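One chain comes next, on its own, written as structure tokens: the form predicted alone.
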Amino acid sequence: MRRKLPSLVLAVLVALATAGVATAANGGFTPVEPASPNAHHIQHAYYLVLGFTAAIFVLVETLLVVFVVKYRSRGRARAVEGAQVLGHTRLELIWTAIPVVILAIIAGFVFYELPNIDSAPAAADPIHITVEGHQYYWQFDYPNHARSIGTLHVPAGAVVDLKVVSPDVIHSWWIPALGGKLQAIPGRINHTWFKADTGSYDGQCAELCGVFHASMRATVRAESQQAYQHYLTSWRGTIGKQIWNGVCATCHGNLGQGGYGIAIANNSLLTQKSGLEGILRNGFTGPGGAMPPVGETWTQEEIDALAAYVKKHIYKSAPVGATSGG
């Protein structure tokens, strides 16, 4: 035993410094710098569990080398029982009373910091937003009817208030920095807010909403007023652009050349935009795999957009006597 002692507390060291060194500097145990007031309160409840829960770790650890250096068998035979301890009133019921306080002491901080995560400030006068999870992208309706995929874009230091929905499967919102999950369910309105400091902030969906799930990423970018403003006047002229970067080439690839989904840079669907409208509200199931109706909620002009997109820039007329993909 006394020649396993020091491996055991070094291993117990190792395992201490280890945790410290991932809860420094955000390395995966502690939360992404907040950059929204709901974020922060949201932080102050982590650290709070956080700290009880370290501290709780290294009293549990630390009596238990304590006890297997003081109760250890000092070579005595293995069929020889020791020292018997028998049971302490007292001890027993701080034990038990400890718990039960952390919990109160960690509930009531919580509900204390709740309507701070879930309100948005009275005075404020918010930027509606509607926030529409699909498979697997996602879509934002502005107040002018404005539309952008996967990157929303907001004024810095305004509050924006979204609205949470789903026209097919349960998805889950999330931009780290700027506050909680919320769940995109369809049949029902979720609600949820922010105010960002200039920047840009990644997040994706955090429910498993389907076999491509990985990939629905979004961007919330916090630029100046100017910005945002230039953004709801021009967005008509990047929109086949977003919607071929945000959605197609997430399965097609970048340039139609394939990736989780067949190529399609020489299938001359690209250039029958019927044919393409077609498939993007409706869906399509064949040989080449299975394609959810990704365009079921977009306008013509969206879907004229992108078909003149892809003809222009990603449709490659196959070789002579070569076949086009599915």
Partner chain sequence: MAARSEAAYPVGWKNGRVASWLVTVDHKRIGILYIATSLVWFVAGGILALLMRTQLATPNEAFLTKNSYNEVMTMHGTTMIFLVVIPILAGFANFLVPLMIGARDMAFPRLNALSYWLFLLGGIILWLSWFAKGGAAHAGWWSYPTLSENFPFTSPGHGQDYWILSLHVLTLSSLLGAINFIVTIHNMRAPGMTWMRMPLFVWAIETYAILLLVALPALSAAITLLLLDRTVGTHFFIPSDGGSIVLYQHLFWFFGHPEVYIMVLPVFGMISEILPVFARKPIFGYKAVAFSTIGIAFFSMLVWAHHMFTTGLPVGLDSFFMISSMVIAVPTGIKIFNWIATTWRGNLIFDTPMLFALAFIALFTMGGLSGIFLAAFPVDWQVNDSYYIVAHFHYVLFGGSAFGFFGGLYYWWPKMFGRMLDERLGKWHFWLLFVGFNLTFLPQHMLGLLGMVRRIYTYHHGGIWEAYNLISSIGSGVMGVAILVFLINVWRTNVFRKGVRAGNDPWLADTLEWYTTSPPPPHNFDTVPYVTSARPLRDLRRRLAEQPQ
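Could the form predicted together with its partner chain be shown next, to go alongside the form predicted alone?
The text that comes after this line covers the one chain and nothing more.
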């Protein structure tokens, strides 16, 4: 029994380690698979820190366990004293100096990686896109005044410079595969960048921004140059639907049947563009509830597109008997 125990422990450890490695790619032991150079370089820094901290962790916990086992009382009386060691100056110096060296290495490596993380490649001519965080949606403005809601279209492999702003409360832009977070702070303009491989990448607002914080998701779609150009010219055709899905439906439900906000499917305001515009731009506060000025920064085109969309697809389309809630 005694002899079997160590081999059993070893087997369990090996199994755990194997399982750990097997799941490391997607089990949450490292940040998600990077798809942009800045995220790649953050990953490098992560691995370096992980290497040192894991070694220190194993050292500290092993020492603790070994001492606990080795110096346990084994029935000795409480009055029996251990070795009356008061300290050891050289040891103190060693365990002060070694962490200093390790931390200096980590800091040095961070500075070495920093240019690849913090700034976009110098030669590239970036595409400038404005990311505007709103309660509770992400709005993207493209160079030719095109706009999208919730989904950011970019050409794969192109350097994209993001100007991150907010008109209402602090939000935080984060697409894990495309690099770190950056707060969208009212009154400030922040910049970040990425260069995405082809694919679709999800993220969500990382700073508490109110009641629908959890619904404030974003997707970056890195697609071919043609698909990107196609979006820039065809955005007007879908913006009404995008706004409905990305903004209105969060509170009022997919079909306007109501949810956190009131049921609006049968509300005749949906057919009156000027009334609708007033509420979208200025918000509304009344005894029955309140609505934020979700459309305060929208263009006339967008308001028109939304008005046309809701008139056609939402008005009177919810199941009959849908109740109006508060």
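Model, not experiment: these values are computed from the prediction. Positions refer to the first chain, counted from 1. C-alpha atoms forming the largest set that superposes within 1.5 Å between two forms make up the rigid core.
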| query | finding |
| --- | --- |
| C-alpha of G261 moved at least 2 Å between these two forms on rigid core | yes |
| G157 C-alpha relocation of at least 2 Å between these two forms, rigid core basis | no |
| Did G82 shift 2 Å or more between these two forms, C-alpha, core superposed | yes |
